[in-house]
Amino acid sequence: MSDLMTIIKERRSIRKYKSDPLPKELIDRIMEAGVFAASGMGKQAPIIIAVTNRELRDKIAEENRKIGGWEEGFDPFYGAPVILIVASNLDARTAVYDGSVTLGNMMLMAHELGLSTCWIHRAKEEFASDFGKEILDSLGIEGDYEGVGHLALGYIDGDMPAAHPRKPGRTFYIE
């Protein structure tokens, strides 16, 4: 099996992180593949946000919670100390699908380099209101964007759990 299977068979979603901090090269190189993943007529429409500063990190996850509905303390984001945030451009008709490739893209380097992730909902809810738009302005970037997903990363804390098995019947022929 070649590396990338294995990666790809591995790679699990994580819902407890350690609190320790990650060195910028890991979170840079994880990003490189995300900007690097497939993208609709190469329009290149999602971006990356990468939040590492606590008081914001903080700040987004209790506005994911809000969004979910969750008991005031819950952590949507499992104490991962950075989140990686895509939104995408919507000038670009794949901009979601487009999106989400750039974050299976990084799932798949974090596990590479030896960190865990958990894609995170609620972008969409988030980048559609006043808090996500501040966000964006606060970076200077202009134009319409669309929360696609978050991604909590980090080292994890405890055991990589095992993989389910897969359902069958999810794979077909037409010759």
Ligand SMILES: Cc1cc2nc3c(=O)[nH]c(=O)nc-3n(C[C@H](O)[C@H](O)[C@H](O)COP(=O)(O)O)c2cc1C
The other form holds:
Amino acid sequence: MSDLMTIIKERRSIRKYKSDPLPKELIDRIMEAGVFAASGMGKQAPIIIAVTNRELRDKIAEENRKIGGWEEGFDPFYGAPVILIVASNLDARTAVYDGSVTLGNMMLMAHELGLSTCWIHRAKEEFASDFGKEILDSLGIEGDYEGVGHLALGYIDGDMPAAHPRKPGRTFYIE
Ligand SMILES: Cc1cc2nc3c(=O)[nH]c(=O)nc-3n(C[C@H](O)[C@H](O)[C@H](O)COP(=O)(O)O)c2cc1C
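Given the form predicted alone above, I would also like to look at the protein as it appears in the form predicted together with the named molecule.
The next block holds the full complex; its first chain is the one shown before.
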């Protein structure tokens, strides 16, 4: 098994994190893996926002909780200290696909670096609202962006779960 295959097979979605802050170099490296993802027509439509500011991180979690309809007090980011947001410029027809491969690259790179992630959904609703638009405005980002997804990012608190067995019959050859 190649090293890459090991990373692919061992990566898991983690739902309990230590609150320890992360070295910026590691966050940079993960975002670098994201910006090197393939993109439709090479348009590089996705942007990645690393939220390490505790106050904003908690506001995003609260917004996400409300969109998801969970009970008060639930943290949809499972205590992770960092949120990586991927939004994608809708000028590209493949904007959402491009954002998805960006998130995929970052999940694998994080695992390679000894960090854990979980894709957290509902970025679309978040960035369609004034709440998300204000975040983009605060960074001077102009244009029409769709939220694709977030990653909860941090050090796992506990043991790495095993992968669920793969459903058989999902690969085919036509020879
Ligand atoms: C598009 C997408 C959306 C997801 N949204 C959430 C989410 O909102 N919350 C969550 O806890 N996990 C979410 N996940 C993680 C999946 O539940 C997880 O990938 C799946 O259970 C398989 O586990 P594994 O990643 O450990 O292989 C999402 C994954 C994907 C690909």
